[in-house]
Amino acid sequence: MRKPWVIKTDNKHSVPVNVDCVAIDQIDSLPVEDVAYWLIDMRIWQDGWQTLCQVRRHLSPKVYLRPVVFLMESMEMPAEIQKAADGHINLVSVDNAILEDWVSRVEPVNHWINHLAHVDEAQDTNIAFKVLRLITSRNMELEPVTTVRRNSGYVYPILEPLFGKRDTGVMETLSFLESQHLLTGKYVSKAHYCSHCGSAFLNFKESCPHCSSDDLAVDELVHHFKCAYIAEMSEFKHGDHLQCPKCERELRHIGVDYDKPSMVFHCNQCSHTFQDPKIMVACYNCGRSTEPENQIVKVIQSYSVSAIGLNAAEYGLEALFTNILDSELRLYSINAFHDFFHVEAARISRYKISSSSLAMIQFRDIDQLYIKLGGRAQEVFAELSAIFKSVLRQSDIITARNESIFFVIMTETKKQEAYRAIERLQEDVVALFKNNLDFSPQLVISIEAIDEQMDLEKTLEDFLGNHAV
């Protein structure tokens, strides 16, 4: 039978409920899959918030797919906040009774999480995977929320956790997701957003053609149907009433003496005086201003899982840079990869006229690509694939041990000639994502001599050990 647990936070509140409690640091000493969900004190929702983060970001789906409840003593806390959970228990009625029926409530996402394949051992480190396997666990349709406390304008609540930085990934991870067809998208609104800094508050703002100043007064036009007399409002303003400056008679009904086609606008720092004045938009966030047709216009969607999102949720999501790699350079399998080592390595020693070389690379931010990707990711992977093949040549033999870490056997080369060689290929790659991202990927990269003696597992897991994130 599985029970709630409690996280402890920070906060210096005792929990009123006879619940067992574990520390955020102790969490992967407990058996998880008896762990019915998660609660957390939100009393000082800032404390209970940072715990949730730890949670959604841990890499184990056993743990970061558990559902979470809030203990809540009052509903003061931004909405978003409160819809990132699954659900509250208000602390002045929690009882034994209430702690069993989220039991029952939340026993099917454990049920799906349970079944999963490999959940025992599983690291899920691909953040677009993450929120594809909660979106799926919850068998739910994602829905933006609108909020003042973002950039963005929206939210959506359940992600927010996952994600380390404020107004950074969640749309474009969700657009990557809709675009490998694993997730479906659904029309809710649109929304402007700055061009340079993404902010979606804006001021849309009047302003004078002549000088660009918004010091505007502006004032109606009255047209007289007796003496097609036209002029500004105040012009006619006559004590309480309206009065034709030239013919002097009083103006008693719109529509039947007179009406309003127009307005005018007066500059107060030129002087200037128009009728149709320049429209600016002003960023609230980085105060930057241009026309309306410069900003950026963004469809709001609510999503939900796809057919082949739920296969790819329950069994593993197929690396796409990965994926085009092979189709432009055969991929070895990490066993098939140690035999041709030991084959290079015994022809080296036996025959002692050439030299080969042992290249690890490393891609430190592969997450953050598919983030600042999105729907682009397939195409420009495309690119950085091709870049690959044009450094590497076919008698090279390339692994991957993940999507991120790359081994390379470069038979014939000398370790001088592969380092030129790999350079080349680091130099590629940065100028490829700067000139489409204006961002630079960090690569770790190490360059080995294949001899007899080599320890490959051992000088693999160095590689590893010495470059962890």
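Just so we're clear, the structure is a prediction, and the values are computed from it rather than from any experiment. Rigid core here is just the name for the largest C-alpha set that superposes within 1.5 Å across the two forms. Numbering follows the first chain given and starts at 1. First, how it differs from the form predicted in complex with its partner chain.
- Once the rigid core is used as the reference frame, the Cα position of residue 290 differs between the two forms by 2 Å or more.
- Once the cores line up, the CA of residue 185 ends up less than 2 angstroms apart between the two forms.
- If you fit the rigid core between the two forms, you'll see the Cα of residue 84 move by less than 2 angstroms.
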Second form
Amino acid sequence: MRKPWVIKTDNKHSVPVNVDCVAIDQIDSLPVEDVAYWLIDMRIWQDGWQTLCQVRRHLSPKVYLRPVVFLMESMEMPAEIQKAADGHINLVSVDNAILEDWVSRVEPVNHWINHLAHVDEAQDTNIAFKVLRLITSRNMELEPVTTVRRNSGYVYPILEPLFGKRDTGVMETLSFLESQHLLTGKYVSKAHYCSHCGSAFLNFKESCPHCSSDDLAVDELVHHFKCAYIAEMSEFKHGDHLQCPKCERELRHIGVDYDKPSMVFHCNQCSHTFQDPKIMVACYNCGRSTEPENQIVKVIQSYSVSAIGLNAAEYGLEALFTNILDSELRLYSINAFHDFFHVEAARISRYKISSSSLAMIQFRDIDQLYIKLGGRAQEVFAELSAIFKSVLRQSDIITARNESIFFVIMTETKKQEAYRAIERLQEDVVALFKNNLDFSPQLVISIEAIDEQMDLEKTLEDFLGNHAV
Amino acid sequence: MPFEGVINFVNGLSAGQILAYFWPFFLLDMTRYLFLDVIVILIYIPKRILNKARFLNARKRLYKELPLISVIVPGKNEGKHIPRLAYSLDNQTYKNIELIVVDDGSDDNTATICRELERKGKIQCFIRNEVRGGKASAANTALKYSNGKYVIHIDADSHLAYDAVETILLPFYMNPNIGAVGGDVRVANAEETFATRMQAIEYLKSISTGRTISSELNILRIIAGAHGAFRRDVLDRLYGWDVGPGLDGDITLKIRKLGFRVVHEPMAICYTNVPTTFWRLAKQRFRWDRSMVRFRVRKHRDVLFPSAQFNFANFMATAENIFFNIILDIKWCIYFIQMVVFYPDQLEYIFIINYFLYLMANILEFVVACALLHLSLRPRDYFLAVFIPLIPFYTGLFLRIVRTYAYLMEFLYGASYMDKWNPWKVSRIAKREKL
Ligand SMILES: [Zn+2]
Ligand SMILES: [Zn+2]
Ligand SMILES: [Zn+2]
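Having seen the form predicted alone, could you now give me the structure of the form predicted in complex with its partner chain?
Okay, now the whole complex, with that chain kicking things off.
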């Protein structure tokens, strides 16, 4: 039977439950598959929130996917924070029965996590993949929740700890997953965003078309049928009844002896009179005012995992980039790559007339691409592949360790030449991103001359050890 | 030969017989239309020349003061005409003008057009009444939101000559007792059809010349809604216009009752589009003629009777109008019966001679109009003279039949209460209140 573990937070209170405690940096030493859920003390919710973020940002699916239950004393925290956990237990009434009840309630999630293939050694670095797995493991419809604590006005509470303080990224990641048909979106609402800063906190104001002031008075016009007199309602008010200032008759029944044909705005600043006020939108965040037609309108959706998504969450998100590269360049499996390497190393040392090089390339922050590009990521990956294709030759052997780490055997290429080729690749990649986005993934490069003494395994491990995150 | 017969017939008539045969012309029409025309033109034109210095002085004072002028345009489904009107205001010699347009429940794209002009600053204030309230309430809405010292009321389907605003304001600066000034209305689409040519000649006679004379005699009874300038303080005292039709004549009379003078300024020109077919013209005149009965005879009958406010000029303005329009209309029936009963054999001759007499009168009137207006006439206006031989049929038959029918309907049924001019909600109240 699995059991809950309390994760120690920074605050000095001791937790009044009979449950084992673990510090966040000691988590790796636990038999995590036996953890039913993490208990987090939320009496100082800001501290508890930090702990939750650390859990969700762990790379091991056994850790970050594990259910989290809050221990709470009061409900005094923002709703979207409270909803970021799988559940909450009241500290005042907590007892073993409740704790055990939660063990069985979250069991389906734990079951799903523990049956994942390679779950012990897996390191989920791709944030889109983590999002997909988190939603899938909960078997939930991901619902947006309105909030005033985020500029976007909407959050998906359970995803928030994955992204932490970053305000953008959630929507873009979801839209990327939807574009890959891994998630299915369903319309919930529409929201307007400031075109300058993306804030959802907008103040729609009627303003004067002459002087832009929003200090306006609204008047209702009254038309007395009998004498054709028209004036504002206030001119007709006479004690508790309406009396026409022109003909002094009493106005009795609207529609019978008078009506209200229109409304008129009056600017208190410049005295202009008009019916068609200019609508202006002021942003609470950046303070700028713009016309409504310049606002960005986004559809807010709820998401559920599609059949393809279910499969991808279990067996791994098919690396999009490597797929595209494969169709353009032909990627070899890591085993085939090993074989090629040994043949090449033997050939070089036997004839000693030529030299070949091993290039190791890593794209840092490639998951940022999903975040920045959403559904457009695919196009950019296609362009990236084209760059690979233009720099590398038909005789080069490429393999991908994952979608951000590539190894290339460059045959008949001296180390210097290989260096120049990979530099060109780097320049082209930087140019591609500079032209399209103000963001460029960092390229980490290492080049070695191939000889028989080289231990491929160790070289690759060194590279990963030095550079991989 | 009928012509010979006519000569012989005329030669055989004694003075008494001439009067017996042609009394409507010699006793009534000649007196009014010719005698008055010639006499007054002999006075008016020289006076205008002598007053040149006063005009220049008034102009100087107008430009020194440079008051804000509100041009108000109430109307329904008139959006298509507004851009041209706004353009003609932009090109006025007088510059301190605000344009206020009131859309009285249009069901076309009027609001779209006007909102666009408002955004561009061509219209200073555009008010749309979602529900139609009638022309008077629309004019009152415009008045409500105008800020000018003088208010110029213009129909949407007309546009102004480049100096019309300046010219129509001058009388206010020549005589502080003037409460309203009527502007001249000319036909904009004269060349369009035969019907519009007839109306162009008629307007020159009855508006340009006729109102100038009435004004000179101080019996002017109408400031046309198509083009009229009002002192704002006077309009405010009256709380604007009353329920139409005939609201133009109505407010003119009310201004006179307040003791102000109203005058016509023939050189302040506004061009308006007139009905292009005789059928539409008949419908327009039917509406105008009925309102005549309603407002002069019913609503303002007080001016005809001695009272504390009795004023001889007001009495004359109303009496002249009622007499010449209604009594003279009945006169034609009497004349017609008289001729058929007593002179059935000479009907042919009588008709030809009457035609000849009225043709001569019309030619003379056209000449008088040209003398009065020559500075403001365009070459094509003179060309209208070719159509004068047809005018006796137009005024003597067509307009007379329409008018007789309208008077009859109004006296018998009070038909104008049912008019489409006003929305039903207003007509119903007007009828109940015997307005
Ligand atoms: Zn009233
Ligand atoms: Zn203003
Ligand atoms: Zn903003």
